[in-house]
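For reference, the chain that follows is the form predicted alone, supplied as structure tokens.
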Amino acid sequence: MKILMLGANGFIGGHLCDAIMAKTDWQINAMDLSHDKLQVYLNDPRFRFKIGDITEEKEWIRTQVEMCDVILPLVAIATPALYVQDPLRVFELDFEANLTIIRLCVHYNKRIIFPSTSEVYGMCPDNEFDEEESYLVTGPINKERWIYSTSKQLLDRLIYVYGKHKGLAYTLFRPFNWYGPRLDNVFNPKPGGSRVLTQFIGNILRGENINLVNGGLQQRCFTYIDDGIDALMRMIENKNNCASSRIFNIGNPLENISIRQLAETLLQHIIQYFPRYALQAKQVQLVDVDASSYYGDGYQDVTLRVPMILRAKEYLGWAPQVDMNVGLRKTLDFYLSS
């Protein structure tokens, strides 16, 4: 199988590389904007890799998805704080350079699987959010938290048309806070410059204290990256047709923690797992802050972000495996014991 995938070094694809290598004989024609997460595969016969721009190596984009047998674009903007301070940057990356893509598969029909997000739920009032029955509720206009939600969402429904009206071979997949070695860079200093675990880590280690938006009281379901790369490895085998034409939430509903609740934990692990570093988490204060004073007026909150993974279990024999406790250390132990 040949296997191409736009944006392998970011977190999911560096980690999806690496599974691909290690357990496949599946070929890699892979591009990024930079290549230190893939050094070790750089001079494998099985893995092609080209430095470049999404929105601009269209014609090496196009040649490889004639030449590919599955299509994967991961290429996305998802840190939060930039859907309010760039959104046209967002839409022009999440939704325009993909749409391309997309419209490049089903030319010349080939499998794509796309990563959709939790995001796309918005403020769904479900306690638990159905992949095929759970209404997509977003905000007002003014909002522009939420061109980044409403780009993939629209990215979804094209992909699900494209199949049922052109015949295009998809499955979706909706991560649900994946976490884990590799996620960000914890050193920069910049306020939402990185999602919400590395962010806390990088304010330890700097000796400051954690910024809590709302109060912290926003529940989140943690899943940690080897279950994620885990169901997508299942969904690029496809055995028996298991992944065509269906949309996965990927996530692990036993880990619905608070983010107040996970600065907690991260500060416990630390004093107690990392003594170099318990002086410095001993220090730290949880400090409530106002969603506008620190994202912009552009944001708004969601409460709670549950998935329900029924059709995982299902259709691709998956589950998550490991608890949060388990993923912290590992997380922490890559970031720390250096």
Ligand code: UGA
Second form
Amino acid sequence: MKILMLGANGFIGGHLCDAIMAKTDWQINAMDLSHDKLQVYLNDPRFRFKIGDITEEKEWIRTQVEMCDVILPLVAIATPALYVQDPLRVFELDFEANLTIIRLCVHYNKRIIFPSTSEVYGMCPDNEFDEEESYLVTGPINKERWIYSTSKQLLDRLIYVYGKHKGLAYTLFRPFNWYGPRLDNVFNPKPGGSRVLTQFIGNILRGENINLVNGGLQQRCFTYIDDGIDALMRMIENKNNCASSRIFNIGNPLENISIRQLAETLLQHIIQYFPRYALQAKQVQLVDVDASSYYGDGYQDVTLRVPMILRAKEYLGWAPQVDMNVGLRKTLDFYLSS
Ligand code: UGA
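Taking the form predicted alone as the starting point, write out the structure of the form predicted in complex with this ligand.
Once more the chain from above appears, this time first in line as the rest of the complex follows.
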């Protein structure tokens, strides 16, 4: 099988390349702006890499879609602070650039595995989000945060319609707060410049206090990257068409914790297992901050976000295996042990 992976050097792409190269004989043709996570594969005949920007390398992408069997367009801005700070870039990259790729898949009749997001459910009041039943609830236009959610939502709708009316072969997957080694750069000093876990690790490393937006009572289901990759491998393999024309929530409903609990657990882990940073961690304070002063007026939050994963269990035979203690420990080993 020949896979075209755009954004192969990202968090999901890098881990997916590791799994494909280790466990299969599949060929990967990949593009990204850089290749620091992929160095070991650059001379492997099963891995072809091109440095490039998907908004510019249109002809290369066209020929690759034509040549490959499965297309994984993983390029997207996925940090909430940027949805508010640079919504136009989010629209241009996440929506417009990916739309071109989706249309190429339709044109060349290629299977697409597309990253939707838990964000599409927005402020849905359901206790568990159901891929086929839950309403997708976003806020007013003056809340730019929703540009990411609605861009992804419209692409989900389009892919579904292309599938139903034009025969596009597709699978949509919705990651719920995937985390693990190589998530974001913890040395990025911009507040809100990365996702919450890496933001907090960076705060601790820099000896800063941790900001709990609106008190940190909002909850997330943190899902370890290996579990996410396991689900993706099953979608790519697509045994007996188990993933065809389906949408899958890929998240860990058992690890539903508040952001305050996340901060507390993280500090406890560091104090207990990483003595080099224990003193620093003991001095960190948890400080409540107002969402609009932290992110700006265009922000609105999600208070509860729990995936229903019955479909992933039934069709993919998948269930998350890694609990938060193990996943956090592995993540901290990566960031703090070097
Ligand atoms: C994320 C991002 O939109 C995407 O990465 C992705 O599509 C999706 O969730 C997902 O992975 O499921 P969110 O969970 O809101 O959205 O993003 P985080 O930046 O990880 O923030 C989680 C929570 O922590 C938010 O409520 C945020 O306000 C809070 N937070 C963040 C703090 O309390 N303090 C901080 O310093 C940073």
